[in-house]
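Below sits a lone chain in structure tokens, taken as the form predicted alone.
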Amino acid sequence: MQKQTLIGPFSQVITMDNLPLKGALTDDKLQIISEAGILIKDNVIAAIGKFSEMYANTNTTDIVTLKGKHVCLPGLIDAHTHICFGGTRATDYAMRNAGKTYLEIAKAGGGIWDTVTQTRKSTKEELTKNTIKRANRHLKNGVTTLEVKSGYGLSVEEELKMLYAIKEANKSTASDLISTCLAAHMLPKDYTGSEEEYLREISTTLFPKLKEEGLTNRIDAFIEESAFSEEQIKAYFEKAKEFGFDITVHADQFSTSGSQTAIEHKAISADHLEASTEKEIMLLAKSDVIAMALPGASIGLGCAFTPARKILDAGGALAIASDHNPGSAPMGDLLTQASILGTFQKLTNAEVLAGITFRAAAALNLQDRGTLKPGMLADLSIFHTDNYNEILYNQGNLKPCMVWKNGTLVYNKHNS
């Protein structure tokens, strides 16, 4: 017999279900369910309505009826982490702060590679452990859904570590941890040979790994003047369609070149993006790659936002990430920076949340989650409020009070 919940009464239900994947949308396009009620049958929702209605006709289910106002909003999406990782990187923030370049705070030991050299001595179980804090700090924020790259162990066997903690946090937390392979994030420093040699060791000998234990489906590459370029990609991303990998790419961070990669390598989405400019930005629109800003990098390292609104005017589809990494976005808290975000981008409330929850599931090619409709995923985000304005206007400091993963309470701030 199937098991039956009843949530409600919720002020409002915003359903986010009924919206185009690309394209600018108006607050008025939303789908508000008033005085509503979810019924959730195992692990998926299975009717909303009017609460009093569906609580009147209801026979063998667990009723939650909540006391006071709330709105209800889908688990939210982080679909660009980097949550799995050693050590922290606080000195590159503050040298950073102090007007130290990039190439300064490198030579002073700092950068990626410490980050790399921080991961490589961790343990898989320490990795494992503080990425099932980071997951958990992130499911409280109401995220059930996140992202989570590899990209610090640069060597088969050091990736091979980073995806099994990671797995291995997959079966510790109710979030759902979506594992990426970010293998050419960089060249290692300890690489004595080419970017080209690097790229076909990883390509030839971890790709395998990667498929027959089935430790990611998704394959990641940082198309950069510091890490590698649009021609010594191609072959590279020509192996992980021959394995069957979904492509994403960090483009357009710094210089211009990576959005172009991903689309003509059809790719799910560019990440980052915050020097694109004109020429991207309609290159973008007219493709099927999803645009993904990632403010918590502009943030964290005092640079231009993606252009947001401009992506979402021409036509594209854009989602909103974290980037939660301990160098260049500490900060990790996916609302606060969707929200300041929308604030210096002029987006809608409804763009704001569209890249958070459909838009962004879209980004990780996951079709069940995102909306809350009949045969999706039971994963909700409630807020303790009668107006979901609120939730982005306090930009960040309303916190969900209840997080519902597959149908089942995961967070209760009530109890916490």
Ligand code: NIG
The other form holds:
Amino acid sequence: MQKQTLIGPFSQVITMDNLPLKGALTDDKLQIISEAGILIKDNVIAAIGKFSEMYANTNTTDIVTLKGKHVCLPGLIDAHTHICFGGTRATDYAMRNAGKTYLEIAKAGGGIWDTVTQTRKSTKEELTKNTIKRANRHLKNGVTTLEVKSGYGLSVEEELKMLYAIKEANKSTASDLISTCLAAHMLPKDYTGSEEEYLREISTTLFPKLKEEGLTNRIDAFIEESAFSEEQIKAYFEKAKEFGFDITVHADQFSTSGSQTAIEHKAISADHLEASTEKEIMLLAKSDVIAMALPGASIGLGCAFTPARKILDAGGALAIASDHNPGSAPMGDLLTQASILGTFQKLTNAEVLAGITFRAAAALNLQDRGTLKPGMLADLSIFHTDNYNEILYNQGNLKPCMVWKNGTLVYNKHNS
Ligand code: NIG
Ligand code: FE
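To complete the pair, please output the form predicted together with N-(iminomethyl)-L-glutamic acid (NIG); the form predicted alone was given just before.
The next block holds the full complex; its first chain is the one shown before.
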């Protein structure tokens, strides 16, 4: 017997359906269904329509009647995070704000390597527990799908520990965790060989293991002066392609390197792009690579925002993610960050919402979520308001009152 649930009436259901993957969007293009009901069968949406009609015609006894104003969005998708880590980097933050440079902080024992050290000291069980805790916090904030990167292990063994921890965490949170291998985050300080040797070791030893154990389908690399060069990463990405991995890149964060490589290697996304100039923007917009803005990193570091407006106007596809990590983006509140990006970059509400729903789903190669229509997963973020404009206007202060994942109510503010 199929489980059926009818939910409603919603003041508005914002379906995010029938919108293009690329380019600028105006708010009048949003499909808004008012006084709506959503019928769920098992884990997927069976129908969306007028609640009164659905109520009159339904044979289900499982009806969730909403009292007061409610707006429903697709479950939010955070397509770039590093929430599997040990320790904290609060000292980096204080030092940065006191005027210390990246190099000075690294010399004083901070930076990515500090988190590598703290993560290596954590057991797999501790990492699993912390990842679940952070994923559940995102879930309460409406995020039902969350990408999680490794990249704080930086050896075959330690990267495996992280990816097993993410896999375990995925079993114990209602959220879907999509893992990515970021072994190419930086050359580990305790590695005695060259960058090329490290990358070769990872691609020949770790890649087959990732496939065998089903640990991830995605390979990421940080292309930057402090990490790996475009030249060094070529062979690594070619190997990743041979294994059939999707590629994603930390690109153009501080200098314009990485977006070109993302395009050449047909990466699914190029993330960061704070330093991208007109040239990179035009090339990205012409390509099939999704540009991913990470406003949490701009807010955490006090840097410029990704030129999101220009990317959209050039015809690019723009996703928005939190980059939640202990160093550059410790806040980890997608809705707050996406709204702030919207105000600084003059993005329409439709563009911001697209960036954290169906355009983010495309960046993770997920076709079963990101919009609300029959056949899609019943992942719902529900807010206590009668006007969707209130959600971004409140800049993250209006949190969901209910979250559904795969047709199950996983968070209800009134019960917590
Ligand atoms: O996406 N840019 C490189 N990696 C992370 C930062 C990681 C860290 O500082 O721990 C990022 O911002
Ligand atoms: Fe990142």
